[in-house]
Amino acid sequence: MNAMANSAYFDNYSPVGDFISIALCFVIIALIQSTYVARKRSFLIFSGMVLFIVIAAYADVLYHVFYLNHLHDDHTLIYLFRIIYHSSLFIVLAGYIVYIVEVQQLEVRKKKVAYILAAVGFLVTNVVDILGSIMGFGFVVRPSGNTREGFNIFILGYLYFVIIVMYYMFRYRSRLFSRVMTGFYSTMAVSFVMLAIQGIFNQSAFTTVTFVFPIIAMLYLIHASPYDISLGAVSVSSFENHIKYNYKTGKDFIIMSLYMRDFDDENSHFPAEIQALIREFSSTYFRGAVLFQLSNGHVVLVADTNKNPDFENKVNSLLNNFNKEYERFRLDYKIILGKAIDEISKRNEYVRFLRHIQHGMPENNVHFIEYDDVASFNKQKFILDELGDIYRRKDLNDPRVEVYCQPVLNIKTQKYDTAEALMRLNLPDIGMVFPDQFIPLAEENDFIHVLSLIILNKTCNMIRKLIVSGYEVKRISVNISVLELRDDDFCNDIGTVIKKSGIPDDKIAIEITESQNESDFLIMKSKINELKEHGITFYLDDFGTGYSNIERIMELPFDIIKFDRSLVIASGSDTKSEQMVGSLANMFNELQYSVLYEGVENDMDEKLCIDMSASYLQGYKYSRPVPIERLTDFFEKRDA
């Protein structure tokens, strides 16, 4: 009776299920090849599981082919392909365990336990399966060609692996985003149901297919999905698609942005405790909210206002709880909250809009979006568009870029024979734009070098006019961004502009702010040395602010050290500060550096700086920045 049942079992077999499994695996491989997938350890495990499902499916087909062709004299191939089939499926089951603990990023000790459980399960099930056929208590092909199943270790092994997988998924569920968990559970439930239906109808055709479903879930939820499985966030491109969809369908939404600068560089990420809090906050307060990660330290939560009619109460509750957590962690943050702005939604510019607001916010503050923010953002956008146009035209006489100058008093001669050139933009519709509004934009978008060349060109041309008109011009300095020094053509560009103007090289000085970046320091040293050979003078700008390394300064061939206004203020506040600043200035003088004090505003500042070894003085006491043409009001003509 048992033999007849097994014969019927084989007679009812169809290779369709196995061929579907093979086809699905090849589709998965094709998708992986046509998209970018990070080659992490979890992906290698995933790839191995796909490979063994293909092997299992082929082995299952061959196993049934050899049996159904009545190879009664030699049953070796039947046993061989059955063992390969079961072993491959057990490898996949063991792979589920290894994969789960890998993506959960468990500690090494916990991973080892999981690996041991997987290895033990694989070895025991395979050994019992093989011994069952050898010793006769398992699967046996009789001389007549009929089979006897006997003790079925496959079902027990399957249950063993499933229980362990479920245990790790439930035990360490906090390590994964809840929607990812739901996806895994759903696909595994479908697999269980299919296996149960097969058992009821005494079929085995779709056993291999049930192993493919969780593989598809892994591909979609982890390797091909925008979800960050630890944080529960989706990508910036998904954020833009979400905004576009909401605008087209007329859905109103609220937006909540959290920025933490400590984690916003390419080598950083939110620590586990912060990730847990973000997951909790994103799923607790708002119904149907979606979390997006715009950068390593910047996440945005978007919630439908129709699904959250009491969103104002929810926002207040969220902020109250956030403040409690802040007391615990004390990490700097910037939070932006508000309802959707139709104008920004239409242009789908929330990423830039939020970053614009962040830029002007103090740390550890909450900002509620207002229409003034839109006006400010639109102005910035207009400025950026104009900067882009200036960059593309590369017209060194572009009228939108204007040169202002602040005269500098030479203490030794008591004359104004030097000045600092300062950049301004004069744009249609909005008028004069000051450096703090456009320099950061120009640096972020690589427009700064063209602006510097324009200022240099206009300064050189004005110096030529002054010299021709008989004025004494010792030099005029131009500010250069450290970022420009990274350009291989920097020195050539500077030299070409000066040469075309026809003025001596020593009439130009370059002001640079020190960088703490090691590679920038080495580049700076090289470029300064190269240009100094042509007679160009170099100023170290803003000494006393941010990063100032005396040892580094000594390695760089600067000519003049500019002491920042903050040092002038500090010197006037107490004797100790005055002695310290004075000692630094005296040391630089003895080392053949000239000292220029910025921000001199009154007679008291002037006397203080002169007493502290000043060579040059600059500030509102002498003049505010004026159009470069007005330097004739300060520079003197040479004696006839």
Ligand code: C2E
Second form
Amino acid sequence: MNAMANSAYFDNYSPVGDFISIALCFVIIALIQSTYVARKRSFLIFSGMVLFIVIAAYADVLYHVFYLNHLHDDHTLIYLFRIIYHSSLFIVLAGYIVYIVEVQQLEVRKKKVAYILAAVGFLVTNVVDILGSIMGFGFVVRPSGNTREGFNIFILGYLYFVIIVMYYMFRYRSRLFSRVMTGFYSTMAVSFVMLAIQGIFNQSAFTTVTFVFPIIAMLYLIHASPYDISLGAVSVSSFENHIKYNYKTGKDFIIMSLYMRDFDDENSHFPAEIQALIREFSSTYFRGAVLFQLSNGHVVLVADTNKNPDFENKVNSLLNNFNKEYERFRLDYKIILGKAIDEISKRNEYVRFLRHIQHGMPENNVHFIEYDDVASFNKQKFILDELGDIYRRKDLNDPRVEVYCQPVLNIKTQKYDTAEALMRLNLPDIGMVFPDQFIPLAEENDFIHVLSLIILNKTCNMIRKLIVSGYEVKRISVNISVLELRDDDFCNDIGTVIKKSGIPDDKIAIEITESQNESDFLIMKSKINELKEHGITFYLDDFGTGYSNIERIMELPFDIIKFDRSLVIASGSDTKSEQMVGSLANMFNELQYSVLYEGVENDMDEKLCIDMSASYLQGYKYSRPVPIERLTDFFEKRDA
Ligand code: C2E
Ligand code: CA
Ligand code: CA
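Requested next: the structure of the form predicted together with the ligand (the form predicted on its own having been shown above).
To see the whole picture, the full complex is given below, headed by that same chain.
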């Protein structure tokens, strides 16, 4: 044991550092097991690094244990564990390189260069380390039991990796959200400094620990971070917490929302270039602003008004620069800006509030929040609550749902004997609500089918009354949303309501718009066929607005094609369109469909439509939609 006193290196070793490293690694593993971390590729690399730190720490302990207890002539185990120790640490160092380029999402070509640099570093250091011991210029255990470090490849190798990691971090620093990366860089710096200090004092006990620091930073900043590090944004729930906090502490703040519809679906996200811009914009203009990602394609920047007293100027320069970028990318956007509104903050409803504004604004526009927005948002909320209530009660006579009707002129008989039923809501306090304000809401929330059944029920009852009073009613059409057809009970529900009213099935027609979706198409086909057997007539609504795939339309057994008002307008504006619409109508006629023109507003429209093979005409020229009871003004009594 005496001999060892000569070796300063061994004197300064204590297993404390290695055991701390092992313990820390187990703490990290326990933390990972009990929290949510995204299992990406970078996480795999990270886990591998943790594993190799544990191996290195054990190998270091064993290397010293075998040294202290070795038999004088056999040094194999000392060499073996020393090389395991060193190569494990080099794997971790190489891991830093692989890891950093992964997180930075470098292009494959650039990644490959980094991999080669990592592999070369790893191989050269190990080979030199082993050759040094074999050829005697490096670490050797003398027969006396003394050790000699010789040429220290470890320090050189370490430097090599540090320089490369630093290079990548610096060179591609703009690829990652700076607030997170600053934390990461400073941890790296602290561990490099600590290792250097150890070297100066000829210490080695804490070598492995210095490798654990960056690992902890990675776990906290990258894998368990609420930030999306490539965008620098935080999630919706953090957004809601932030609003709650600001409201409670009475902090005034401004909200800047950017929505880009191109990236608004489940699988898409902002491309790297746009991410970099958003990151830059959100960190450049406002002090202490926080960026949130509310959904794909939608980010919101929240900034404290007190910290940014000149926010109006800042907003202006932000918009100016945004416009310059827009010239470059030309991607559709909707921007909403404004000071926080207490009423919305209190209810923590910004997500819905912003979506509401977005819904009602045109693309490529900037909207400044004003109190009118809150009023219309509140109105929409009220309508939604009422719709929910109507849906839950399922009262087919619910007085809040009113049927209006627009009579349709039958060209052949020159009479009004059919009509279209159109829905209105009559709600307490706000009165009459038109379809554009509630049909989309009802569809999004799955309330639409109950509404349709109410309209159908009221229409059937009115038809019965009309017939009983002696009116000639050929049929009345009701509108059905494509979504409703997906329900297995659809045909049954319709059949039951008509049956209960006691009118013949053929007094009812159903209007549906075309669907582009293949599965909806098949469902539509089977449902139409089923209901047609009962004598229900089918109208294809809004022909000319959507896809208008004529081949597909002809596979569906419609009776009447409703040409949208846009086709009437187009025909009136130039002869080419007129010829086209006219020949479409002719073609449908020849195929035994009838053509109904919608939106006939004046004599000119009427003449045009009659010339273009109309069978039915509907529009303001004849009547606006009127309460269903008033159909008596249009329908004629049968000759007594
Ligand atoms: P739609 O089925 O195309 O109904 C025709 C719309 O055009 C009606 O608007 C009607 O008032 C309007 N209109 C009628 N004549 C003219 C005209 O000469 N010129 C112009 N510019 N417009 C005219 P309304 O009642 O506001 O309904 C809008 C849409 O709401 C309907 O379009 C339909 O898609 C939907 N809707 C209405 N009631 C129901 C319903 O009970 N169920 C479902 N699912 N949707 C409905
Ligand atoms: Ca319709
Ligand atoms: Ca229509």
